[in-house]
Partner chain sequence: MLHGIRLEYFLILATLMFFVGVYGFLTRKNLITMLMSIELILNAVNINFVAFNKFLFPDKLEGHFFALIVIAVAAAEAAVAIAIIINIYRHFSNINVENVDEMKY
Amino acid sequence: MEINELMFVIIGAVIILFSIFTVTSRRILRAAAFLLFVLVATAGLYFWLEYQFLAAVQITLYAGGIVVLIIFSILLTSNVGEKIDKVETKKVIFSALAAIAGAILCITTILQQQFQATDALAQEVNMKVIGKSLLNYGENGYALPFEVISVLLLAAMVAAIVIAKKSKTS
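So, to be clear: I want the structure of only this chain, in the form predicted alone. Can you give it?
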């Protein structure tokens, strides 16, 4: 096994392992910490693939921003040492079936896709083009979708805090 293959296996194993820890942890703050490890390992995968810009966005936006927002939400709404109730066996079975069905769907879709090499020359992309695309509201721009998603995430977090605070007092 070459070093590239070994690195891919190690990073993939870390992502899978901490993903499982994230969804099976009964302590909510630990689950958020495990999610942080998953997101940082995903950034490591991007660095390994030499997608430095995507890796930097992964670290700053997801690992830095979203996880901190989740941790603050946890600290504002619940006791940190509190354990989540044990999940019923019926829910575990149905969740496992749904996960297996989703994995089968994804794998069959990928295997049925006919990937073809292209003879087209690679286009040069520099930071100026990326920056203009990120700040552009028009065609091929990402500013408007980013703003819409940020407002949606803010509304979801405010709603989650309101719901969590309501259930604590009643």
Given for the second form:
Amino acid sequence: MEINELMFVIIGAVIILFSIFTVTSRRILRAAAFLLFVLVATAGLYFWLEYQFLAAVQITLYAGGIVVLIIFSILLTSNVGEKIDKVETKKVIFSALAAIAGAILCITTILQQQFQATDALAQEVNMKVIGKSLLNYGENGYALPFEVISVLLLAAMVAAIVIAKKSKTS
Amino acid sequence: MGDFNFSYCVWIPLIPLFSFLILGLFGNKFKEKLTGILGTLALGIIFALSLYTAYEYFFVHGLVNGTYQKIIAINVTWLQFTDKLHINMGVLLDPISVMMLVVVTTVSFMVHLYSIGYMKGERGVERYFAFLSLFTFSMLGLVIATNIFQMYIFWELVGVSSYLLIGFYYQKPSAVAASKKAFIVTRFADLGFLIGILILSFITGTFDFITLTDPAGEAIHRGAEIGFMGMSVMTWAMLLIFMGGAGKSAMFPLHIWLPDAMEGPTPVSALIHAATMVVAGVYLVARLFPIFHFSAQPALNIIAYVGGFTSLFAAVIACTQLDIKRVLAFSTLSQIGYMMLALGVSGYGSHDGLGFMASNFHLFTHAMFKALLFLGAGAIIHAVHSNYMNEMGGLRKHLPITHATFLIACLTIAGLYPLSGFFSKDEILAAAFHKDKLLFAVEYCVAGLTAFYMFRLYFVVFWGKDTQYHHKPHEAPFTMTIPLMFLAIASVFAGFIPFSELVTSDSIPFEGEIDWMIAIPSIAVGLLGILIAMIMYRKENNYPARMAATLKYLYRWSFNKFYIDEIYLFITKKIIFRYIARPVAWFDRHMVDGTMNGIAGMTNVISFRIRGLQSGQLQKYGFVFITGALALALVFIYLWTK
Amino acid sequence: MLHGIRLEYFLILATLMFFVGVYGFLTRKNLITMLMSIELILNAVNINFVAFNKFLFPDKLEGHFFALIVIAVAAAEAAVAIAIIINIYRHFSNINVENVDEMKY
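Next up, can you give the form predicted together with its partner chain of this protein, since the form predicted alone came first?
What follows is the whole complex; the chain from before opens it.
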């Protein structure tokens, strides 16, 4: 087994395992930590695929931003030492059934599909290309999604402030 | 028919309708006096129009080749159900409808005029005049109906407006009860009418009067041969139709609503319950007379006997009543019985149709003098503020005009020569004499009784003891006395109208003459009745009391109206309510309602269960969403492949 | 084929991650843990984008950029969601999803 294959298997195993821990852990802060592992492992996957920029964004934004935000809010709203109540068995069974059935459905579909790989040369993904693409409005340019997502982020920030702000009356 | 266009006649019913709408919708914005004047003005216009129509019809354009034509002035298809089944609205002019136009508009106009004075200061005068206009509209629509269904529609409208007017004093429980009684009784009779119409039109395939009553046509003879329970189907149909007529005309045993209907304002009694609505039944029979005669002779005999019995029965009751309006109500019953009897004994075609002519003649004259009597009674009540004649007496000094007109009316109804009542009554007696001697004898008795009870009323009210009143009675205002005088003149001279040349069973005029062999004894009987009344009631004495003591049981039975009301009450309360209505109510409550409640309950339970889906629980929604999405994916990827 | 790893492996990995996220979304009662499950789901989708890009269209960058944009959306979503969660906490003094059922009316 080559080192690359081994790396993939390890990363994949980490992702699956910690995903499961994330959704089953009864201590909420640990769940957040497990999520962090998953996200970092995903970043590793991106490195493995040689998308360094994406991996960096994944780490900074997800691991550094969102998870920290989540941990803050956990600290604000939950009693960290306390375990979360056990979920009812009925709910677990039905949810698991739905999830497993969905997974089986998707995987069988994926396996039946013949993917046509191209032998086109891989585009080098360095910072220069990414920067040009993001601000390019011609072919292979992403100026419009870039602008839209910036507006969306602005709106989300305003919304978050407005929602979380204490109303004057209460 | 000539080329004269009678289509303007459509305005005769429409003007009161507009008047009703205006007064009904905006009446409360007008001054009280204005509403009365508006209503009266509308009636004045149609009164003039009717007289004009009558003139044009009878003397100028109606008579062609010796026969009065049936003119359809206007005819509109109102409801088209199928090619064959459609209901029309229109205006039919023939001798009886033109005559009825004159009767209705005359009396209605007089009553409107009279009401201005009578209703002064009452609450809801605009409502009163609106209802009066509605009634006039319905009655005119009934009279000019071109087909039996139009007649039925207006028939019911007349019933409704009568109900509204009887219940005019809706704060008085007895008035409310009376209006309900009138409505229910006539409605019950109308059920028979409707079934009769359905049978009749099913057999003949038409609603149209002209087709129905054409003696040479085939419609009239159909159904005569289909037997059902010993009589032909046509006879049954006509009997059912007569049931409707008997309900409106208050024939025994459906008469019970009429005396109670006197709870309404007195002018209303004059208009509806004396002159117009109650003769609707007579008009109905007259309108369908050819069918009765050619295809339903047994029904005609029944009509004759019902009419005869009612006239005697009501006359006996009228002798003992104390409420003056009730005396007049029973007198009306008795006189309508006369008319029905005359129709019942009538044959078809010129002299054989004497009864038909006499009936319509009596209808006409009776409308005049009975309206006069009621309006006079209204003037008395207006002056004395009481309905009971034992609280009256010696009023001739206080109410000279009323007294004079009332006397004329009494003489007229008693049938003295040469007043109008004499002529019409004489014709009826003559018709009865040729057909059935028993009925003839009954009518002689009734003639005597009529004279007696009318003059009993007259003497007690205007002569008798000198009663002390709380405040001095005063003569009515001129808006009330003018109609009285007009109707008095009409009562006196209406007898000279040559009816036999105008209104006959086959529309062919004939020469009428007075049979003095019958007329003289009838005058004598009338005079005898007057004489007895005079002896008993002219001065206060103890004859009446002794008389009542002698005829103890008869008096008591008569005074209590032969307990007919009690019998009805017994039947409805003790039998119908207990043994029919209650099981039906049980069935309704437990089976019909039960089914409905069961359905409702089931829906409730199911929805209660379903409500669980809309729990607001995000995760449940999510679960349903995801399984749904998966199911759809499954279906579209694997199951629904070509 | 990339270093002997096929596209299907990536897709299966992403699918498993996705449905683990779904399972978490359906079972967790705490709103924050539900939010974490949603992050898992988004991440799974991102892996798909990137893998498709790398294996099928290596000469283009659509998948790459869409993954970037999804990350940005996830960040925005997390910010708004946490604002809402804090508001709910103020209102109910806990963040149990079963208490938040008043929207049904």
